[in-house]
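Shown here is one chain on its own, the form predicted alone, set out as structure tokens.
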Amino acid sequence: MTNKLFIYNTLSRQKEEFIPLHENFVGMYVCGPTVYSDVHLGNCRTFISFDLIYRYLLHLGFKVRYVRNITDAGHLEGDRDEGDDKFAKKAKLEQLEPMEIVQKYSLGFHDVMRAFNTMSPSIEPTATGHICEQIEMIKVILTNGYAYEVNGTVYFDVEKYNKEYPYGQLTNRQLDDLLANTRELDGQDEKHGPLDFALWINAKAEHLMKWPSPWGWGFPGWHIECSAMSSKYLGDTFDIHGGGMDLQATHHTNEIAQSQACNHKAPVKYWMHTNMLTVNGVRMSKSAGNGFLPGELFTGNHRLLDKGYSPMCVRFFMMQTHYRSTLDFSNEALQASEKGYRKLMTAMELLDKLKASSTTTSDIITLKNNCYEAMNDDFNTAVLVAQLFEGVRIINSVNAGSETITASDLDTLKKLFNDFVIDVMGLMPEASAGNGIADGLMDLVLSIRTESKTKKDFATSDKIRDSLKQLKIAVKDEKDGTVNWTYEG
């Protein structure tokens, strides 16, 4: 067994031995949700993957500062420098203040994260809470000569930056190739170059979210937020930066550029990215009409789903595929995962009842070594799951009397399963997922039902009620508008 941990670094495009900048301490930043709508499954996969990485680093004995931000300002439609702010647009549609939108979807995001049993990050900073830090960073970039101001908007000068640093290094693309693939956009005439992006955007009079700055009233660009918050809490250079692969080409590329232009050093040692989701082999997206939200996945309330799947089943399903591989959703795959998850939980219950012998015919040490080798190989949960099911086979064989195990090896096997199934993979028996997690899940399901009733979508609200009834969960609508539920199993 190797004790060395190897991580695939997007920047170098190869696996590298993980050596933290500071002994026994890991600084990790993950791009969090943009809270103007319900969190989607692609985001969930990223956050569950980095929850597993966080858990494993803690298991190895590292002290980890895990920072995951909340984007609550500055994210425009189409991720460009022009157009409507996503929060303001949603606020106008729902006739609410933008921060009401932020609060609503932040709470919903945390409900989903609790349902998936993810650990809270060490720090969860918001973009609006760090406007001063972003302004100060922009001022330094301007002073260093890598940005310019036009009519109250500050742009980053990509071509000037590229003369000293390779702008497309994260995606291994040359500036000429990137320039050849740009297209003319509204407002392009303000920029010195087509790849230039906004660090600070001048706010129009009707803009709802804006702050004073040296360049007038405005709001930050999307990319500067993460650079400012990561450097504040983790330093100018830190160990791990994570996110979905869709963030590589623009958001993370621009983060690197901003940080180097400000601090003259590479901001991150290891860049990590999760892969995309597909549904029956087709990329999951709103435009394809094949996307579903976590709540729909839990309840089965979607035309592509045969039934609902519990959060623990879905978490287990995600971990059967390596985080850098495409994850394909299908009813067949989810149902197979459901059976596998239950088989794993049943084996863990049986493990506590096994009786030791004076001899061992099972190779527990090799099993343990194989589990660590899987995780030390870029957090390969697919191989880890296969090894754990070898452990399930051993448990069933010992129980049947066809294999034997000593008390010492039995203790090792119990610790192995507790360490990897519970502590690292974050799985729990669904019965013990009750209390806070089940309550959070039920709150989420019932909020979907309430919203359906508000929209007079009574077919959906009735389906949720009837589906819960089949699970022996009774739902009662009170006169004051509250909804109570009880388990009658």
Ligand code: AMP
The other form holds:
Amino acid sequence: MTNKLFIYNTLSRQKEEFIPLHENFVGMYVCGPTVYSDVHLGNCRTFISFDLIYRYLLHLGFKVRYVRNITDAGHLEGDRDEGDDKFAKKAKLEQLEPMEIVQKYSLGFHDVMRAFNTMSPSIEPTATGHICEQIEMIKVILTNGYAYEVNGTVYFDVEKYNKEYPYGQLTNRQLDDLLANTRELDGQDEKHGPLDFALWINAKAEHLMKWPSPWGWGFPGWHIECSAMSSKYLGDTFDIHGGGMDLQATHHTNEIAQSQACNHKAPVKYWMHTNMLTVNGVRMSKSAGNGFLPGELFTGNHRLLDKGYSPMCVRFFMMQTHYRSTLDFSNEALQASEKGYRKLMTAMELLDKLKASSTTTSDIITLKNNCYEAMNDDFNTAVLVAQLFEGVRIINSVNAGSETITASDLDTLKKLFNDFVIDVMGLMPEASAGNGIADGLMDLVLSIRTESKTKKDFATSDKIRDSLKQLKIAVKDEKDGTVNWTYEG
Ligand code: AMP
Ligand code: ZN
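Now show the form predicted together with the named molecule, given that the preceding structure was the form predicted alone.
Okay, now the whole complex, with that chain kicking things off.
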């Protein structure tokens, strides 16, 4: 067994041994959501993957400062430097204050994260709460000569920067290559070079979210917030920076450039990127219109869904695939995960009741080593899950009497399941999974509801539905007359 943790570093394109900058401490920054609409399941995959990484680092005994920001300003339509602010546009559409939009979707995001049993980050800074830090950083970049101002907008000078630092290093691209794939500038452009990007954007009079700056009223560009907030809370160089793969080419490339231009230091030791959640091979995204909302998945209320799936079943579905592989969404895959998850939970219940013998016929130590080996190999949960199912096989065999286990091995096995299933993978038993009492009670309540509907006693059936809703239990009437329920707490 290897005791060393290896992490795939996007920057070097290989797995590297993880050696933190400060012994026993880890600083980790993950790009959080842009809170102008509900998070879809693809976003959740990225956050759940980093929750797993956070949990495993904690399990290994590291003291982790995990920073995940909330983007509540500066992210423009189409991720470019022109167009409407995403928040302002939504605010106009919904006739709300931009900060009402931010509040509404931040709360929604936290509810979803709680349903998936993700741990809260140590710090969750917002872009609007760090305008001063962003302005200060832009001032230094200007002083260092890597930016220029045009009509109240400050641009980062990519070609100048590239003379000293390799701008495209994160995606292994040369500048000429990148320039060849960029739209030519025309006479209307303020920018000096086609790859230049805005650090600060001049606000038009009608713009809703704006702040005073040395360059007039404006708002920060999208990339600067992450550079400013990560260096504030984790230092000019820190251990791990993460996000979805789609952020590599622009957002993270620009973050590196800004931080280098400001501090003359590489900001991050290990860059980690999660692969995409896809639907029929197409990346799930807000713009593609194929984004499931977690609530739709829990209730089954979506045209692509045969039924609802509980948050823990969905979390388990995600754990079955390594974070760097694409994960394709389908009803069949989720149904298989539901079976797998229940099998795992049933085995855990059984584990508590197993009787020890004087001998062990199974090799529990090898099983334990294999679990650590899987996780030390770049957090490979796909292999970990396969190993845990070997554990499930042992549990079932011991229960059936075809294998035996000593008291000390039984303790090891219990701790192993508790450590990896509950603490590391963040799974937990649910009301709807394998809990006989809850299932029985729900059957009873739902049969009373069906009866009252048949008798046209809608007062009773509505009362049942509303009370269940308050308990965060969603009820769905299927076309074939069956009634399904899911716990969304
Ligand atoms: P956004 O709210 O669009 O800024 O995205 C928040 C996070 O979700 C970023 O780290 C994205 O890279 C990630 N993300 C967006 N779409 C997907 C997807 N389909 N699968 C996995 N992660 C995604
Ligand atoms: Zn970011």
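Residue numbers count along the first chain shown, from 1. Definition used throughout: the rigid core is the maximal C-alpha set that superposes within 1.5 Å between two forms. Treat the numbers as computed from the prediction; the structure is a model and nothing was measured.
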Kindly check if the Cα atom of Asp466 is displaced 2 angstroms or more between the two forms relative to the superposed rigid core. yes
Would Arg45 count as moving between the two forms, using a Cα shift of 2 angstroms or more after superposing the core as the test? no
Do you see a C-alpha shift of 2 Å or more at Arg449 between the two forms, with the core held fixed? yes
